[in-house]
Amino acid sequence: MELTAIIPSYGQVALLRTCLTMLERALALTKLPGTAIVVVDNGTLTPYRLAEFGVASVRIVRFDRPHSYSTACNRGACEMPARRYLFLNNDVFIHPEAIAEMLDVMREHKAGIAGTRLVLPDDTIQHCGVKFDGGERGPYHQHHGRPTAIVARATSFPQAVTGAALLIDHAVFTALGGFDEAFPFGYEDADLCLRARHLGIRIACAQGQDSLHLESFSDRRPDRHQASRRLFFERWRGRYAIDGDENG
């Protein structure tokens, strides 16, 4: 298998259906000889059924109770091993050409991890790379909230990219032991990327296409990141480069 796309998801059947439809189209445009989609049903009260999605090739892995994002991602990767893994949120509608661009960026720049530009419904940036501040802010999304039309399109090489749409080589994912399941919710993507950088792995962010991210549509609890945030700072404070104090 050349590429397995993994989507941890809870409920939100209509949202997931649209996510899968866009993903299937984008995978077809990669022209890879073998791709697969794994949906990790993360404890949805009424289990998902394949017939709900109308997508040709989806494998559903079921947890009977919710697990962490890290655990769900790792389980999905075990289900369908591949040369590369694409981790995708169920609230991301991937641009048809975005995955092909991410693959091209990885090949051209010899990167082990690639992210992509994500925009909010108002055409402002949700993600185009993660930067790090020296204070309590820690990791933050560069240019968040700025109009996408005024943000440069050149491929960037940040210290981290969001797990909402993250492509990673199998060898890198295996060397890292996958996402760290100690993180209950959030910051596991920044942790993964920083651990990769400590191994000398290059991280890139493709900027040519705008994929829609509804940003935490399925979980809007204001305190959902607190435990993971504490763990992240305990582990990484003082161990990453300081990018600056850019607003947004």
Contents of the next structure:
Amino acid sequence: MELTAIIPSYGQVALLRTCLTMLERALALTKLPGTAIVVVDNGTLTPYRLAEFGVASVRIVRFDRPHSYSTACNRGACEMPARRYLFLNNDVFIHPEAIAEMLDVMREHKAGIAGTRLVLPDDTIQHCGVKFDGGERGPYHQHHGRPTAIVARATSFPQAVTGAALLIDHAVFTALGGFDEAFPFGYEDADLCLRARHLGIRIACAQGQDSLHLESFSDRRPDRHQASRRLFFERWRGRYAIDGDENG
Amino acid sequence: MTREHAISLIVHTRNSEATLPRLLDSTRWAAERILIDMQSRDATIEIAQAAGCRVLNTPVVDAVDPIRNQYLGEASQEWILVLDSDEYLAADAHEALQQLIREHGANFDAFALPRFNSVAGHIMRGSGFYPDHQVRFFRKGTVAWQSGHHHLPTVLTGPLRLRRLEPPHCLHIHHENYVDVASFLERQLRYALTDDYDADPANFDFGSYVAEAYAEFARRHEPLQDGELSTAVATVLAWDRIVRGLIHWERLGRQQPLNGAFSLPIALAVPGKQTWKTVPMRNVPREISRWIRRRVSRRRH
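Provide the structure of the form predicted in complex with the partner chain, given the form predicted alone shown above.
Below, the chain from earlier opens the complete complex, with every other chain and molecule after it.
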């Protein structure tokens, strides 16, 4: 298998259906000889059924109890091993050419991990790379909320990219032992990228295509990141390069 | 590091090649897997042996539950999981079972697991199909099945040693019951024909079967949960009560009175103009005949 896309998801069937439809189209445009989609049903009240999605090549991994995003991602990757994995949130509607662009960026720049530009419904930036502040802010989305038209289109090389749409080489993913399942919700992507950088792995973020991200559509609890945030700072404070605070 | 508790899996099969691979795929972690096969003529045994199962052969029986007891002793592990060949578990089931033993094994001998049931591709949320608890995970020697179809087994150490898992977000059994309504009908009829019936004529009352049919329809009919499928399922199960009444009556030698007026199940719609006239109204229960007459007179006016 050349590429397996993994989508952890809880409920939100119509959202997931649209996400899958967009993903299937984008995978086809990569022209890779073998691609697969794994949906990790993370404890949805009524289990997902293939017939609900109308997409041909989806495999569902069912959890009866909700697990962390990391656990769901790792289990999804085990289900269908491939040369590369694309981790995708169910509220990302991937641009048809975005995955092909991420693959090109990985090849051209010898990157082990690639992200892609994500925009909000009002055409402002949701993600175009993660930067790190030396203070309490820690990791943050660069240019978040700025009009996408005024943010440069050149491929960037941030210290981390979001797990909402993250492409990673199998060898890198295996060397890292996957996402760290100690993170209950959030920050597992920044942790993965920082660990990769410690192994000398390059991280890139493609900027050519805008994919829509309905940020945190599935979970809007204000405290949802707290436990992960604490763990992240315990582990990484003082151990990453300081990009500075772009709002500071 | 927590100790892992070994689990024996017991599965009863008969021509189960279509569904068995999914079950075996979802229980690879079991310390031993024992297949009790009823003379399968398809690839069931080959599939099981290729997956490393121990296969025991048994004669064909009408009901599986009564023979479950005689094979429970084959399990070598302290904890036993019993599944049917059209059932399977989720990807996190092993972890959930281990947690159950760790946290509750000292105080409980058996666990009733909720079950998702699927009819015609739809996972039923109402109609008496959910949560449909099944006692299928227990300590060896603490559970015994009764005769007949679909009776819950008894926990020999007492009801207080049974723990029910309450949904949502707990371990479930996943059950692909019926691919369509026709196979549902077929299976219900088979169950009805092969079930045990009270042999004492004094206890037979066809009217109570009819009453049960109405009650069954009322209990099962939850269109807000399952839409039209709920109506179909409720109708089949109401009809099932009537059919069982007739089978019971015949088993008793056709000596008991049957009130023909009550042998029809539920009138769900007014018959067409041509048809209703052919129905002798004296044979229709009074409540229903009144309802039909009201509808017809409303049409005429």
